[in-house]
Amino acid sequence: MDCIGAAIIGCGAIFPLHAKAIAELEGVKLVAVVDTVLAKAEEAGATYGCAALTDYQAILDRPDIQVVHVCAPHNLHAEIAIACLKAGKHVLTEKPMAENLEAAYRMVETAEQSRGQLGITFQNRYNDSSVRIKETIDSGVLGKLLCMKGIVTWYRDDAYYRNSPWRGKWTSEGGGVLINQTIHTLDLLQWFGGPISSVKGSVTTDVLDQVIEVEDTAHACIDFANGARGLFYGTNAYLVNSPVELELVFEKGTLIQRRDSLYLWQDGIETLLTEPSLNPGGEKSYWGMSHGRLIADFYAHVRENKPFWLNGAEGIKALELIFDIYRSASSRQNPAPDAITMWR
């Protein structure tokens, strides 16, 4: 495979990170961009010197496109990914995989039957701090993992939802702060902790109740099969986008992620282990800085015809955790009928 041709479907907020990462990869060319809003597609096409389309089906039969990036609204992920996989394309989709588990399972099943690969964009697994934490857990150097916590305090105002009408609705976004903003942190917690034995959680709409039908705040207690416990809190009701906070307590020390730097607290001494990477890709600091790393890794696997490790079966775990939290919340609340349907 001399040159890999790529297409990006969806020219919204996350589009530039994917487009820039592709532009920086040797042997990869952005061939087409797709958006249902013609002006968005044309602007993106002009910026990156490629075709601008409004219907993703126009790329399905094109032999010059081997990889498709799905950056569309949540409720379109499964439809687009399944169509592209059936056409033999490799697909890298933004989180979440889909707006509900049924659609996500269909994506996994289709990928298993396709010659194309399905990758899920959980770029924070590639952050230096995340890699160091996972290596510490796997090595056992600090002993057994006892407990951990993840805290996400971000801000989304009325305009964020009103400017993108698909957001804030069960049928199109699939949920609120859990499925959109905090899914990366929940993915890290389950990646660090391993198989989950029980989940208890709650969801509320503390500030945006007149704007959205989904939650803007959630918390959960996650017990893992290995005996560790995870506590999680996430909200869109803060007034700034603070860096994600992580803490992992081991038998012989504690790892603390604070302002994207990772520290080891051991024997009364705090040691800096990793600092945040520079920001060449243009990511917002609270998104993490590793879209480029993940995208480069995905293309390396495609080029070498090797299975990508962050595939559908791996990427769906965070979505399963999120819907476990929704189900737990629904057992103690009286959610709207649409919400009950989505939680099943």
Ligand SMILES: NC(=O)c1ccc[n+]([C@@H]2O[C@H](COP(=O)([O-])OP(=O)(O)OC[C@H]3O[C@@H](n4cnc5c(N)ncnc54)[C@H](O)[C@@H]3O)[C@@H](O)[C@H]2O)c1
Contents of the next structure:
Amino acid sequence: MDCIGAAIIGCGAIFPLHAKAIAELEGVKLVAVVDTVLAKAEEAGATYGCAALTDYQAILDRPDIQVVHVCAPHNLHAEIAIACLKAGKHVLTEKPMAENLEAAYRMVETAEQSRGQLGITFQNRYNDSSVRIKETIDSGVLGKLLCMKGIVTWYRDDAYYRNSPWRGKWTSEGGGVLINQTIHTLDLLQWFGGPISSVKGSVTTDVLDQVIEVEDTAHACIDFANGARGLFYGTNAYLVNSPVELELVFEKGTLIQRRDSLYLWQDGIETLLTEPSLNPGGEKSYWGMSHGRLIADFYAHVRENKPFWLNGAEGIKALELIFDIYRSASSRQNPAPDAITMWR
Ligand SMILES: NC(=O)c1ccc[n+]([C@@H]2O[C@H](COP(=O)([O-])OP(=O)(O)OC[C@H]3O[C@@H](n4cnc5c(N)ncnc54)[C@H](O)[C@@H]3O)[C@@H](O)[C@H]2O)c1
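Now that we've seen the form predicted on its own, could you pull up the form predicted in complex with this ligand?
The next block holds the full complex; its first chain is the one shown before.
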């Protein structure tokens, strides 16, 4: 494969990160951008010097496009990814894979039968701190992992939801803070902890109940098959976007991610292990700044015809965890009369 041709579908908030990452890759050319809003497609096309289209179907039979980036609303990920995979394209979709599990399983199945690869954008797995944590767990140097906590306190106001009306609705976003914002942290917790044995959670809409149908706040207690426990809290109801906090307690020390730096606490001494990545431009630090790394890795796998590791089967795990939290929340938020009596 000489030059790889790319297309991006959806020219909204996340679009520039994908377009810039492609522009920085040798041997990859952005051939077309697609947005149903013509003005957005034209602006993006003019900025990156490529064709501007309004219907993604128009790229399916184009032989000059081998890779498609899906940056559209959640409920379109499966439809677009499946159409592109069936047309033999490689697909890199933004998180979450889909707005529900049934659609995500169809994506995995289609990818298995396609010559194209399916990759999921969990860019935080490429952060220096995440890589260091995973290496520490796998090496066993700190002994057994005992427990973890992940805390995400971000801010999304009315305007965020009103500007993109697909957000905030069960049918199009598929959920709220869990499926859109904290999915990265939940993905890291499940990546670090391994197979999950049980999940209990709760969801609530604390602040934006007049604006959105979905939850703005959630918590979960996640038990892993290896005996470790993960506690999670996430909200969009804070008034700033704080850096994600992570703590992993091992038998012989504790890893702490604070303000995007990773520290080791051991024998009463704290040591800095990794510093925050530099912002390469445009990336919001609280999103994680590793889109460029993930996208470069995806293209390297495509070019070398090797299976990309962060594929559908891997990316669906965070979605399964999220739907376990929703299921748990819905069963616990309709408590039996006996339980209500007990709480009083
Ligand atoms: N990985 C991350 O950290 C991260 C951060 C932000 C957003 N995202 C994800 O990126 C995706 C897009 O989010 P966003 O914030 O850019 O949303 P957005 O609303 O800003 O942009 C979505 C764009 O898709 C366009 N669109 C809608 N239907 C379309 C169709 N049928 N064909 C082509 N374009 C269509 C809209 O007109 C809009 O321009 C979501 O999946 C979101 O969760 C990921």
